[in-house]
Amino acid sequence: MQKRAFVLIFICLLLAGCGKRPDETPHRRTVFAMDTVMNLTVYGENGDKALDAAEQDLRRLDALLARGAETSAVHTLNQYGFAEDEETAALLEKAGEISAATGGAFDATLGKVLDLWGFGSGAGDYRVPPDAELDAALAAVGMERVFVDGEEIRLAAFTEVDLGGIVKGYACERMFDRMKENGVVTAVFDLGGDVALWGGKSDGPWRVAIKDPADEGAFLGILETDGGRFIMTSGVYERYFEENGARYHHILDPKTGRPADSDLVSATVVCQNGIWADALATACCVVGADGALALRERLADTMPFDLILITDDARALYTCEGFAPETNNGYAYEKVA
């Protein structure tokens, strides 16, 4: 059995007098890309033009970076061990930087391992792989097996990359660029629960309701934050299957090739960089609550971010100053410095 991702984050658009001023006129669009239903909302006179540009970029990136698309640069790279594309090369360099910073908890070379479990480009054929197959696939994992020289990318033998762990964050950053180009001052992008906030609102900060991973009709609390923020969540409930009474989720530990065995049910990262926010959400689920907090402290000077962590024993740990917890929902909240 597989459980599809609940929408984790619901955006509370509380724009006072919305529609009364030109910069508060909403323009909305729903786009299906990157295997995700995306809801894009922008405000202002150039809203439709900005949405056209954002949608075009989403579709371009989907065609360029989707591992399962035969015309994509990623597919070519995995198929032949070589590809030439400046954008893909730059993204893989960033993936390597994040992998090093997280001690390998995030790794973009898990393509073959994801396929063995049924979570890869041919998702749906779920199984627990035999140890021999898993060991062979793990031997080809590691960002040191990716070689970038300008726009040229080479892979060591048998290595396959999968950029699913950072592609939404990257897409949000590119959409921010489209907003800037079109003079849009306020926008919100919901990419299947991963959220990007552009600019500010006329009546104060953004208010984001963080959904309860155990109950799609409830929420953990309200996060008040400025624009220019990416709010990305990973959780072990998003995709999984059950076999012989055991549950296997899609967040794999690059060191073992198996579903991460940590104490976290979900990790929400709030950061000013979309690529890092996306990758860090996954890395935190791999290293667990203590590891996630230690990682935040280690990166405080280079890539600051905040966390909302839900543990398997119903603790809710958060570092966000603007987070107001919901009470009486069974969680033990703890503000962490």
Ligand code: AMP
Given for the second form:
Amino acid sequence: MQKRAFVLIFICLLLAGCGKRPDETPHRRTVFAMDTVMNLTVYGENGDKALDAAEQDLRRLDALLARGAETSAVHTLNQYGFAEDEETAALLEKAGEISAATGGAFDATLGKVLDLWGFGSGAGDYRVPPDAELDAALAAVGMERVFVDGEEIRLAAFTEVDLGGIVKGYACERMFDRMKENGVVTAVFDLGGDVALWGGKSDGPWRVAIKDPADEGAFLGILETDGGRFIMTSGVYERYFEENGARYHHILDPKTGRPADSDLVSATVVCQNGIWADALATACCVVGADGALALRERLADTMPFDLILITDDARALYTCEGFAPETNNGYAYEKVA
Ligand code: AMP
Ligand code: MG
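Next, report the structure of the form predicted together with the ligand; the form predicted on its own has already been given.
Shown next: the complete complex, the earlier chain at its head.
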């Protein structure tokens, strides 16, 4: 059910020719985890070993953090209001930091509200919840309701966490660790359109095609970037249902408990930190174009990032220096300082 409508970004490895050195054999693997088809490519002689480690990490994190998996720390936490796990605790602390930095637009305690809409675990029973139910579930939302002490996590009554907006960015960070351990120089991970670039290429910068959210076969432009970057996209078209002619999507505004009603169709974040990139993309869809640009300014010193924003009136706002827009595709492009 969480399958994305379509992959948003694809990697232009072919375009760039990959600059192969004799020792740079590509090792490829497709993994299905976190409800996503993931394509991992690692170059060089340790490729297969590094891929084994990366895949293991993906499966481990899926089992640890998925709300639906009965084995998961998050499931235990939501069920009993208490769990003990160092990694989950650290991730929730990070989520709290990001929530504060985004004025609450990113909130990892939306679990119950997501369930009401049918976007939660075991998803599929989509419906528009009655106001009374929403209000009750909203009362249990807020990162101040999560208490972390070392590896112990406690939740205030009725609160449930959902890490769906952050797990892939986190998983990419962990896979970078595996690349480092295995001495890998170049790798690229495509997690259903969210992309992480490890290291450099011998023939210059990476070239990543950013897909057009409105047209599966087209792209918005080519982003030239260094390695060590996470390019994460959130979009309101990724998961939604329709009822009585209205469309309801899966990115919720934590203030209302309803699908975010901003002017953005999608937000792509380019950042050197995977967790932040993932969370910020989600948050930007909540706060809208002006809010996203203001957030970027506010975080310029602590967590610099770039944006490519698509608005519902077909404007494409971007801050990246290395972005070359595609022409004649109906978008009004605007480079923002
Ligand atoms: P992403 O595709 O990274 O934007 O993540 C979307 C997922 O994040 C949803 O399926 C929910 O699990 C969760 N989510 C939805 N709205 C929010 C929000 N405002 N803050 C944090 N997580 C959210
Ligand atoms: Mg996200």
